[in-house]
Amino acid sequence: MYDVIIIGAGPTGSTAAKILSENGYKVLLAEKFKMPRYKSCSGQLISKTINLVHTYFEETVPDYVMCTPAESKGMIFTNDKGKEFRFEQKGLNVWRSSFDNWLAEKAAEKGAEIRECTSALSCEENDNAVTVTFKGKNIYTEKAKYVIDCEGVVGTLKRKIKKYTPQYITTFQTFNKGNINLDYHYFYAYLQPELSEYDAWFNVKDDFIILGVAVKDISKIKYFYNQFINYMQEKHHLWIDEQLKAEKWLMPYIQPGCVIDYGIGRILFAGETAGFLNPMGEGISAGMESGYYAAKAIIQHFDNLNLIYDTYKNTTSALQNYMKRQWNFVAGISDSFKKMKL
């Protein structure tokens, strides 16, 4: 018997078993992929992910999960006017795969139990507590008094409690080399409706160059993603001597307002899982966030179900604001998304 099952061993999963572990709850922490488990994204950590990786985990990201260039001088975006908003911030560069696996090791060594390769099919509550079906070498069962779902949109835990379809963005990216006339240190995101039906945007780990862009409908990938090539061989002298590697994603559609979905019963929802995504798919920071408050609630009120929600919204208040004024801003710059505007 665990006092709580975590799904999900990214970010949010871990952040949420190493506190838990450390305040002494029997953790298991379940992740369906391999580690160090893949997940195409960025990985650019803002300033707030790194300040937040000094809080809870009380140490300073390692070298070893960093890309080249390391150090990430901000972001810079192109509206769909083809207005440049430039804003800069210190942040780093680094492979989620490393960094996740880094995150993973820290709630381990805090005594939380990993298991890898290891699927929620599904979970059921009653006797005040909730037994979860896993799918590993077998299938089979663990019993828990909660369990924080962390798997983000990509899992199945939550579709089948809910009973309900989500929407979703997908994201495709290539890795090239080449050569381009910007500086690698920014994350460049493009907001003109021509070239995506969400953002494209370009970036360089080691010696990649990546380019991406996002749709809501999955046919019109190949459109997009030559427009967006001749723009940046056009404005930016984009040349590319060979493709090394293409890859589809699944983020969630986030709707106006910013809705969370915290959970139902002994069943929690932190990160992605839970809607809590910023803009250009920024979900490190408000991952580890929601994780950790999930974790505290739990902890602070562990006989007191509706406490546990009670803290959990509140102490998410500022993320959730945060949230939503990051949206604002991006629909204030861009007609492409006036729908999220305030």
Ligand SMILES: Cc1cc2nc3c(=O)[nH]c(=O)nc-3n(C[C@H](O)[C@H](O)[C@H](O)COP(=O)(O)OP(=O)(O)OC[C@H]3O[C@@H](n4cnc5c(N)ncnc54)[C@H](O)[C@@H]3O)c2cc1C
The other form holds:
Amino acid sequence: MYDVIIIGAGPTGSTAAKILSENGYKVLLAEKFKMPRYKSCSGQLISKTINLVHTYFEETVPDYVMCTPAESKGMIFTNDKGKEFRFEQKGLNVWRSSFDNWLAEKAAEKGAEIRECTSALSCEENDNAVTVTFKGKNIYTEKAKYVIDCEGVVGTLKRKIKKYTPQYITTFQTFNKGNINLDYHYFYAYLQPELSEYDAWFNVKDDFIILGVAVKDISKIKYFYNQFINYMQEKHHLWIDEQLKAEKWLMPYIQPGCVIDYGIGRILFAGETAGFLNPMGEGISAGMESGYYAAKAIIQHFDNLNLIYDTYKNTTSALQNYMKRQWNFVAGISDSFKKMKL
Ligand SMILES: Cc1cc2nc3c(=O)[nH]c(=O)nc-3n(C[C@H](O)[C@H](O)[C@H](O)COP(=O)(O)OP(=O)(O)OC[C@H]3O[C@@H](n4cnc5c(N)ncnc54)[C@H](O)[C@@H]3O)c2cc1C
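Give me the form predicted in complex with the ligand now, not the form predicted on its own.
Next comes the full complex, and the chain you just saw is listed first.
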């Protein structure tokens, strides 16, 4: 019998696992894939994320998880009218597989049991506990007083627990060898509706020039991607020698109201599973913060489920407000995002 089973070893799950374990709770952190697992991501740690790493993990981000250029100088947004907005803010540029694996190792150092290649198939609540069915080498069950579901965007488990139809944005990005007339230390986001159905972006990781578009309608990926490439060729002298990789991923369809689903019964949701994600897809900080507060709420009120929910909601209200402020800000610079407020 575990005190808490955490599903998913992303930044959300590892933060929750670390906090619970160091407070003496018996924790199982189950991850579907072999660690370090791959996650499509721009890997931008904004200063807020770096501060959360210091606060929750009492460590600085190690050099080996970073890519070149390691230091990010900020973000440059181009709005739907083609006007540029520069946001100077020091951040870091990391490979997610290494960064997330490092966070999971920190949770393990505090006593969390990490079980990789282990998929949670279903959760059932009975007798003041939750039984989780897992698929590893075979199918078996484990029991815990609580589950924190941090399975990320796809939410297979959540969809089984709660009947709902999630809305997704599909991201498509390519890794290229080539050249471009832009400063590699910035993350560039383009909000023009002719280039994507959400945003398009450019950044550099090691030797790769990364170009991506986000769409609501998956059949339009090719169209928007070509539009974006043409735009970057014309405006920024993009030159691609060779495309080495292309990948699709999902992102929750972030809505202006920032509605959060905190969970059901003894199964709490955190990170992207709960809906914690900032517009423009910055989700590591929101994941870590929500994982931390879900864990803290369980620690504070282990024997009182209602108080766990009250505390989790109260302590994450500042985060929800931060997300809303970010929304207002993006809507303030771009009409296409402003329309989404309606
Ligand atoms: C293209 C792209 C670029 C992005 N760029 C950035 C960025 O630069 N900066 C930023 O802050 N955010 C970025 N994000 C968002 C960020 O990646 C996510 O918000 C963040 O990873 C969410 O963390 P999480 O821990 O909630 O989920 P995840 O990191 O997705 O972790 C969930 C984990 O759960 C595991 N899992 C799933 N189902 C099960 C199951 N049934 N059983 C066991 N394990 C399971 C998964 O394998 C995964 O390891 C980007 C997203 C995309 C798609």
